[in-house]
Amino acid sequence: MNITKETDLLIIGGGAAGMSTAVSAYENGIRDILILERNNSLGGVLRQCIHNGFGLHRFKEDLTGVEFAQRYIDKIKEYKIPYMLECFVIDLSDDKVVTCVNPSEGLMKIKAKAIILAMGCRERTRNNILIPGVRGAGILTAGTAQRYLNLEGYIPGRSVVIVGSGDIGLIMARQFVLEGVEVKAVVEIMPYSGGLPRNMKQCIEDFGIPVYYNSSVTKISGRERVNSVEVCRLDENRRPIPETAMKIDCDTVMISAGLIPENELTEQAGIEMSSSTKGAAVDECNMTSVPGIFSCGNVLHVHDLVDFVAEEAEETAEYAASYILGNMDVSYSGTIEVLNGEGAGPVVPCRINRNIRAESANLMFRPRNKYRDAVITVKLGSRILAEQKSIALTPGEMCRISVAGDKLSGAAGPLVVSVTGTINN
């Protein structure tokens, strides 16, 4: 099939990251701007996120994800970013074509100078984390619970489980208590909450729900709907012990145990892996293997604030156009390779330019504990480059430290970020 249309940035996503990379690229100079987005409409989750918190960090202000979302759905009208709504991207090559098929233009290829890679990323399913038991009615992930609530109009179920502690959980778990809803408890297989420590007080302690830690749901029982569940405790080798087997009566068992970055097309391209954060391996420009496509916000790796997906993927855009004007410089004489040492989970970016390009080499990464008290710490061999220190750090929280670009040109050997302090579990 020939090439049905060429621009020069294709931004693969329409939700946060894809609305934002679009704005900020058209701010640094790139007008030839196509986003490709599957559903009916821009925005993504946020259409669905009726709740505040949004926008303190981007914007200064206290917003839904609805309105955040309008912000740049709004930028967008205004530059007059062109988009194509139910779009969806059936292939990506690494010659940076696209195959994508939507009702109106049917089946197209869309050549590009760079593309953006702002997919998002899907929750995980009873099926991912392996919950025996029946199969009747009344099991469903936490965004479904919102979209039915706050987009279709109805509620789920009248008495609820939760398994797992991430945030969309907990925020649901506060609007089915003011919707009447009895929420019976949440089951963390974790010593500690996934999600941010805002929502496990204001969603969670500020309403009296129940939380088990080291807990399981080990069997879901009903025949036409769910009527009941079991809950075990666990040993230190996360097995259930039976004698702990308690049963709570319920109608509904909703699952809030992690994300999963949409990151088929990416393998598809042949693109290189990250073993450690299962998004695509980035440089601290967040390029990726293939010179030309780049990756942020969700799909590169699950952020705690869509405030910082949008930050990151302003960034991205940045670097986008400067690629797409000529200015930047593709060619390695080398990386360094960016690992994750003790207390700290996978880093982005996971490799670092030798000839640096930016200003400073940006690193994120979740903490493996909570601490208090704690270092973080970036080492090149026994030289510290970067050290911050934090009062506490949680598993919710993502933690961000830069470190100097003149601290980084021509080094060798790779970079460790680890976390010191109290485990306050």
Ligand SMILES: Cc1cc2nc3c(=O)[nH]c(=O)nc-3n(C[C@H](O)[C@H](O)[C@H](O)COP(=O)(O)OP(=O)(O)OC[C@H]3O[C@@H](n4cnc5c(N)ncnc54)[C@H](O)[C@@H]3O)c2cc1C
Second form
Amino acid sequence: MNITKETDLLIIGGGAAGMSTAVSAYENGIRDILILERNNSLGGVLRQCIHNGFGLHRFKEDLTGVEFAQRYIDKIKEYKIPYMLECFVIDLSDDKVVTCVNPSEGLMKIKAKAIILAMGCRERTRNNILIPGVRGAGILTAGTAQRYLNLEGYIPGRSVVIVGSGDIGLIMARQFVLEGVEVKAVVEIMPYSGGLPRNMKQCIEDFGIPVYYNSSVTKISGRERVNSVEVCRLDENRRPIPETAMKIDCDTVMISAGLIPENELTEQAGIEMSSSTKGAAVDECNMTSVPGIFSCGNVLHVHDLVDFVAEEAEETAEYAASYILGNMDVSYSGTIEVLNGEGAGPVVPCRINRNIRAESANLMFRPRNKYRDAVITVKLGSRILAEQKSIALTPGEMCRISVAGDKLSGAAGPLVVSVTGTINN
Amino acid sequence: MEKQELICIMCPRSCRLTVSGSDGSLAVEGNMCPRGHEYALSEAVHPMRILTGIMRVEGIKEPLSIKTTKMIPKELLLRAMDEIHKVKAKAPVKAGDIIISDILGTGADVVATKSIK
Ligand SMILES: Cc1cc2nc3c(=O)[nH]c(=O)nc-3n(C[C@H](O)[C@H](O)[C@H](O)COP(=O)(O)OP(=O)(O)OC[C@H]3O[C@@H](n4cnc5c(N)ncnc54)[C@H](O)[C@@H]3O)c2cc1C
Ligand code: SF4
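Moving from the form predicted on its own, what structure would you give for the form predicted together with the ligand?
What follows is the whole complex; the chain from before opens it.
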């Protein structure tokens, strides 16, 4: 099939990341832009986030997710940036050709000078976390429950047990209570919550919902519909202790076990993946191993704050714009590897170009534990390049530390990010 | 008053705050911005929350998302939701339209957060 269309910048995904890259690319002088979105409207996961807590950094206002998305939709309309809805991207190749389908135009092949991958995440399901028992009705993921309730207007159950303590589950726990649904328990396999501390406070503690840490749902019972679950505490090796088994009656099991970046297209294009972050391996400009293909937002790594998604997306778009305009130094003089040391999870970016193109490199990662009086350090050999103190850190919150570009230029690497402090899981 | 540890919920940064002192003169530490100071004082004395939720729209399946224009006392959240469940919005609705004014005498209005045609 021949190329049906050519464009300067093609953006795959019209969520917070895709929309912010489009707006920022426009503001950086790019006019020939196209956003491809498979849903029937822009906004991505924000469309179903009716709660507040969005945009405090970006707009200095406490917006709901829906309102935050609308700000960007309005900008896209103001700038007349083209977007195609109900357009599913089915293939991406390393020569920057995208194959997509849309009900009105059928199959299309679009070639672009630069592509930004902004496909977001999907949720981990029961199969990903392996809970034995029936396959009856009443088992769903938190994001699906959120969509049913907030977009389709139907309440998925009367009494629910939540598996996992990711943010979506916490937010849904509160909304269920407000809608008159009984929330029996939150069961978390880890010794700490996977969500933001503020959500533990305002969604769980505010309503006195019991949380069982170091525990897991070992069985789901019921014939046509769930009628109870069995919860066990886990031993040090994360194996259930049978004597601790406890039965909880409920008609719904909601799984909130985190998100997985949607990287099928990235892999199809043969883009190098990072074995630690599970997203594309990117440099300090969020450029992948294929020059001109960039990645940002939840598809690159799971964010908890849309404000940081927007910021990351804007930076990415600036680099994409300078790539398109021919202003980016694409010469390659080797890279500085970025590694996670003690106490730190996988770091984005995983490499920095040795002739660094940015004023500073922003490194993002999650701590491995809950810490008090923590210090984050970035070291090159024994030299400390950046240091940051924090009263408290938790894996539910992404950490960010930036290293000045001049300190990095010419360095051989690797750069090691680590966290020290008092562990209080 | 004992030293009280709080988590600021005013923005996702989740600063850890401590409030100490007695009623008339409370001291707040750990906040990274003035909103945290304000939050800690109110949380120590009388917790307040923004309410967000959904409500039915006449003749339409898709619900309308709503919020209170300012914080209301935490203990009124469920009662406010009962009030909201009693009414149905009528399309068309524009984001920002007032659906219920001065809910439960709190001085806060319930407004639409999206538009429905
Ligand atoms: C329940 C929940 C609560 C949250 N709470 C907060 C909060 O209180 N405060 C806060 O700041 N942040 C919060 N966040 C985080 C923030 O909303 C997200 O990190 C952010 O919206 C992610 O944006 P994104 O564009 O990367 O991904 P998404 O919004 O997932 O967008 C990706 C888009 O790509 C499209 N797409 C994917 N594959 C294809 C394809 N092959 N072809 C075409 N289109 C495709 C999808 O349809 C989707 O629209 C929350 C997130 C969730 C889920
Ligand atoms: S004190 Fe300020 S910065 Fe810290 S969580 Fe509260 S509102 Fe956010």
